[in-house]
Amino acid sequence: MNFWQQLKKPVIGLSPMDGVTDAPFRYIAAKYGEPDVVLTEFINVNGIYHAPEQLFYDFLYHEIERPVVAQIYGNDPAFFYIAAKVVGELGFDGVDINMGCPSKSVAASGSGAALIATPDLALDIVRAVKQGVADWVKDGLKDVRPELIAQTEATKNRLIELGVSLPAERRHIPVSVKTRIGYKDVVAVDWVNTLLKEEPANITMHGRTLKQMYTGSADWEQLYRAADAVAEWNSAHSSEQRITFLGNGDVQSLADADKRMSGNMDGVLIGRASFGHPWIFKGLDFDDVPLQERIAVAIEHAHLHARLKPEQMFVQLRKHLGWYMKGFHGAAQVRAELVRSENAEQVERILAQVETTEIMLDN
């Protein structure tokens, strides 16, 4: 089933972000913000094949996140084909192809946003993922190497322990693409028309080129033009084939998202504005969330991270803790202590000392 077509418009979702949208972060966002759709941080398809033990952490999720989409990246259609089967087997609601990451290390390999410059390869990858999903529905993990099957089964068992309801039967899951308005130059309309040749279920476009990285402002006029191109394609096809289009870039609040909903835009994904602020999806400003509540959620986030990941991965959480702690007297000192924390118990002790009655607007 193509769940993208079933989402109520406008769609307000959580954008995938490398090093940020891991399982603990997504759970907190889903529990306190309830975004309409959630995407994982991107996972390397080569890594899925060669180092499947990473599946145990990278592809964890909770039932509360649904619809939850696994995002994958790379430059080899053969590895994308295998990864699509694994994503289906793990019960995700969709699979998204990253054609938008501007990181030098990713782009240098021809992956992420660099695929905009190699459209034939990009379309080969979309076809490979679609074929992987179709073959998985038909034959499961047939022809997948035993080590990857074993790790997939172990990850499924872990998901069941977390309360995830895995589908009883294999079913087609939609293939989507997240990309940018261009590589060096803006080619939003031409690029989206290229992607439409392979009919992804959804296209999300960030309003900057790869060259811009995250500098300057997102160009929403280009996003509207791309949305118009998708709408034109939809008008010539059946409702069952309808492709949704989401914009991304510089959305700072739910009110801001509403302002962006112009023309043929179906929704937006919110990224950096959700750091330490899962309530953004419910329309709350950060300063409207009581400090005591932010402290409680930060502690919950820390304990969840400790349950889901090994002790040596606790360092990944530190930046998240700092994001919660802003806007009160002594916040800088609290953040300085949190970035040295080594476990959830330390986090709890540090935050227990915060004086919640001395709230200041600027710190």
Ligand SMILES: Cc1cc2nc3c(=O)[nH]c(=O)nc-3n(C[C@H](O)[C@H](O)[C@H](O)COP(=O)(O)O)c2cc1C
The other form holds:
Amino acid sequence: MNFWQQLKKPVIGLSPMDGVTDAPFRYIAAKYGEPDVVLTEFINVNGIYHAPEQLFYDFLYHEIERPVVAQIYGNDPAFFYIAAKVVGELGFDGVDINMGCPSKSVAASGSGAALIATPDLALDIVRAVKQGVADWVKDGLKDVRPELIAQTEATKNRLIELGVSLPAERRHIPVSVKTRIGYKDVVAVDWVNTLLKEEPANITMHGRTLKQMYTGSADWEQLYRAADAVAEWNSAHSSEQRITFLGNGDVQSLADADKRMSGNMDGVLIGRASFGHPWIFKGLDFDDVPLQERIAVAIEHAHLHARLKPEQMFVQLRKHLGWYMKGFHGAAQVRAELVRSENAEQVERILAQVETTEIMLDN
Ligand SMILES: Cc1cc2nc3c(=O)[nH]c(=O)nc-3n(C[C@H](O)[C@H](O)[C@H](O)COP(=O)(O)O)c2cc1C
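Write the structure block of the form predicted together with the ligand for the protein whose form predicted alone appears above.
Below: every chain and molecule of the assembly, starting with the one above.
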């Protein structure tokens, strides 16, 4: 089943962000914003193969996030092939291949956005992931090493504890790609035409090159042209093969997303504008959300984080807390306290004070 084709248009999804779109934040985004699709942080395929317990926290999710897509990255088709089987077994609705990460540690090894410069390898990887899904549908985790099967089973049990209903049957989950408009130079249309050869179910394109990293502004003109190329491909193929295309980069609000839609674009993914603002997907501006509600959600987020991940991972939450607590008298002081918090109880104590002070100010 290709859920990408079923989503109502325009699609407004949560962009994958390493260190940000973990299970606790995606749950909060799903509950308060209801994006049409969410993607996990990128997960390294070599890491998956070696199956350390730590990495598998990245595979946790809740039922309300669906459709939820696991994003994977690497440079070796053989590892992608195995990772695809694990993603299928864990009940995700799709698997996405990262061809967009510009960071040195990732791109220097030929992974992420560096794949734009090695199109043959990029296509091999798409094929390997599709083959991994197909073989998993046929034979399950046959031929997967026992340690990885054990880790996958342990993660499945954890998901069941979280209330996830794992699909009763193995499904042909769609394989998608998230990428950029180029490596050094802009090659959006050529690059999309290359990717179309392997028919990914969805292509999301960020309107910057690898070289640009996050500087300048996203080039939406290039994204419209890429969307047109996908539309042209679609017009020559059957409706069952229809490939969707999402634009990405600098979308600040739902109104902004609407303005950026063009005839051939199916939707957008929103990244940074969702920091501390899961309500963005419902069309609210940050200032529309009362401080009391932001405090309540920050506390809920903290407890959820503490429930899902071990104590030493609590530091990952601190930036989220800072993002919620902006734009009111004394916010800087509150953030300074939150960045030192070590557990949910401390967060609750710090935020309880804010609430009282603010109410006093109101009076
Ligand atoms: C902190 C951070 C982490 C990111 N991690 C990923 C990632 O794991 N996978 C990915 O495809 N893109 C990643 N991105 C890129 C975003 O998904 C998105 O393409 C980019 O931020 C542009 O969209 P925006 O302007 O709406 O944020 C990351 C971006 C940021 C800021």
